[in-house]
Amino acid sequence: MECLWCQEAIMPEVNWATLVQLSPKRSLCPGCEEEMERIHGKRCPRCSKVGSDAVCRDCSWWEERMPKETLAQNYSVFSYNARMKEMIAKWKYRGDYHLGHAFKQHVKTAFADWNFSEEAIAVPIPLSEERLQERGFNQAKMLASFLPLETEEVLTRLHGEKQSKKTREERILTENPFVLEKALHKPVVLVDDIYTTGTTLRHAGALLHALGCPAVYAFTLIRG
């Protein structure tokens, strides 16, 4: 088997352990592994930013100006290093959907370390109509394919400027480009690929409670 960024074969471990149990299928040679940057450690326990304060610097920035805070945590699996900057651009960008399957047993591993408890339903941040004909797939809704959890795409998206363009002041004063298509009364996991300032999942999170959802979290394939 090839590795899924740099095509070199990919030897089988071959110990006690692969013996006994089958280990899961690689699909990244070990060097690839190692520059992704799992997220291990102190992290904001509300947004999952590396660093040892109790809150960080952003969430207290929510805190103050959204008393009634519309996502209750985020869960992120990797930092947004060099390396995945790259994989990322590659995947979501220039269409390489298969690259999507070199973070399938993170993402699965990351949310069991999670320990999520609630029964929820994940729903994937959707693309515009328009983006969603540019990339050819929506990298949010693979992602939510990989989760133990029901999925439901209650959201669609008006189309708008790439939030990869805006600065960070404009992402947190853009008008909210959702609307919810369908009230859920269960718990939420929205599944997106980065949290940069929180903007977009808490604008999905303001319509799921306004229609009756008791709680919304985050999880996401990077903390930027």
Given for the second form:
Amino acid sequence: MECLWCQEAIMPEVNWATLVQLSPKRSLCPGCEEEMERIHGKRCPRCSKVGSDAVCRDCSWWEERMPKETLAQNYSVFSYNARMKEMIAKWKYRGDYHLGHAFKQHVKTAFADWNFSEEAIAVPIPLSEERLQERGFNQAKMLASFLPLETEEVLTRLHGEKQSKKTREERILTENPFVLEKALHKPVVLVDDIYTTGTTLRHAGALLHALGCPAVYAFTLIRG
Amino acid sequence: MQPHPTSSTTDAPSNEAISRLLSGKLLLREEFPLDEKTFQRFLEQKLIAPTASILTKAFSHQCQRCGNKKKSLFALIPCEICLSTHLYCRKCIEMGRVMACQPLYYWTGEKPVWPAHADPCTWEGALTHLQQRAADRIAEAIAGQEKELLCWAVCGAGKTEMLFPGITKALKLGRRICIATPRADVVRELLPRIRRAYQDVEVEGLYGGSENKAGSAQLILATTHQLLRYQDAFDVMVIDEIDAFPYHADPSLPFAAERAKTSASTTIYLTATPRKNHRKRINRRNLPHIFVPVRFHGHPLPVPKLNISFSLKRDLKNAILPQAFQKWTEARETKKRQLLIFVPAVSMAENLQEPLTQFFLKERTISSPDQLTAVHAADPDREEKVQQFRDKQLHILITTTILERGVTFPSVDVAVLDAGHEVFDEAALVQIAGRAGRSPDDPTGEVVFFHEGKTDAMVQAKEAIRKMNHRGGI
Ligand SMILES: [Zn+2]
Ligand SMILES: [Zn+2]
Ligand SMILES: [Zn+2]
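The structure above corresponds to the form predicted alone; please provide the structure of the form predicted in complex with the partner chain.
Starting with the chain above, the whole complex follows.
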């Protein structure tokens, strides 16, 4: 077995867990595993921003402008460090689909840590058709497949997802890039690779909420 | 995309220009500098043909671009383009993803006619007697379309100049030439020299980061990786530093180099430190070779001194300068000479910067801390630091093995700390020693290997250097 990132051979660990096949197979070598930064400790209860367990300034800003139901909470797995940037570039932009498996176990355990108990539907944030034809896969859909939730691809994206250099306020006011194909009346967990400003997720959340979704959450790989 | 730079004055590029641009390549659709309409038309007219990008034979796969056969470097993708799950190659993905559902394409139209230049060489220098002998042999091999020739020339023999008569010969015969080298640094250093030597010939330099180049010149300098985009292209293939990483370690590179040649091509290998496989072939007389045992300035290669220091590894680990090293620097003959300090690891380069700065300030070899720095492969300021050392703004440079070859500084002393480390194999140590004494004005230079116990690599490197000096009659 070779490390999915550096191709070095991974020495199999032998202990009771591996013998009785309780611990999952490693996909990264210990060195590369260490480079990834899981979010631990204090984080913003709304958006997973690291550092403090008070609602952060960004989230207070949102609360003044958007109903809480458009995005009740975002839970992220990793911080966006240099290694993660490289991994995302290779996975998403170079299109190395398989590398996504390096996140699988972390996604599963982080989701368990989240203590999310509602019976919800996972909705991956879609790519535009043009982007999908370029990349060959949607990274958010791959992440959603790691969750113990039913997935429904109910959103489509109208135009390119490159965010312009507009201010956040301008961006929120601009047209919603998503179309909702089907109303969902259960809680929804939106799934995406990265939470940066939360704008994209709130666009999707607003649509779902407007068409009857009782609560919208987000689960993202990275808190940017 | 740009039409070929030497295309005719009309707006549409001429057929000749298109064939120069596309023939000899093996590309993904997205790499073709053609809009969809033109691409489709070329396909219909059978000017371009598709070929499978991943072949499967008896349970094993091979990527047809990079030659990868390693199972762990293929993976499955549930592809939303063709709506099926299939293989893609992870090995060469940095050059664009090769997927089973997308073919590679190659030019099947007419082959370009490369100009036969009457007198292309504008280099006015002169070769030494030994250089001339090797240069003539290389030119002869090219003219006679011999299959291969290895040129074994010591560090500082002036191998670029020795290529000129052969390149000139090839250009006179209307052939296409590629000089492939392992490092982008070397392409960047060589490009202006080759352009000056062939001012009226179109010359292009290709390396990662120069990606939008057409790659359609008659004379191309490229990193070996860039050859992954070529097929049946070059009549003359010069492979520089055949023994260097990654060429000898990554099977994709010989695979690509082999494919990039035309069927009647000549391959010239250049090396100062041939590896076992080539030495064996030389000894069995099934690899023609020419030996250049003397530097262009005629002085012998500096023979390294082996200097033992018992607590060396522990000292280095604790960022303490080994006693033996301190003693040597204090007694150094020519303190005006710049100093290259090789270390086996990036972390050591970083950890030693501070103590070395303090030491050399105290010793007054440098007068300010910014005359010393450390550099390694992933250093974003690497090019700049090397340039500063070349410009003598920096007096001392701590480096990992990235500066072991290719780059030339006229007048340096060389120290290797922990020369017994496994990264310093015989070839690396010979190359490192070869950094010293490059200039005819200061042809000696000191080379010292600091170690905790002699390794075979050290002894063999020293022996190899002695032997070469001996063969050179010095
Ligand atoms: Zn927050
Ligand atoms: Zn490949
Ligand atoms: Zn496909």
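Rigid core: the largest C-alpha set superposing within 1.5 Å between the two forms. Residue numbers count along the first chain shown, from 1. Everything quoted here is computed from the prediction, not taken from an experiment.
Peer 1: When the rigid core is used for the superposition, does Glu69 move between these two forms (threshold: C-alpha shift of 2 Å or more)?
Peer 2: Yes; that C-alpha moves by at least 2 Å between these two forms.
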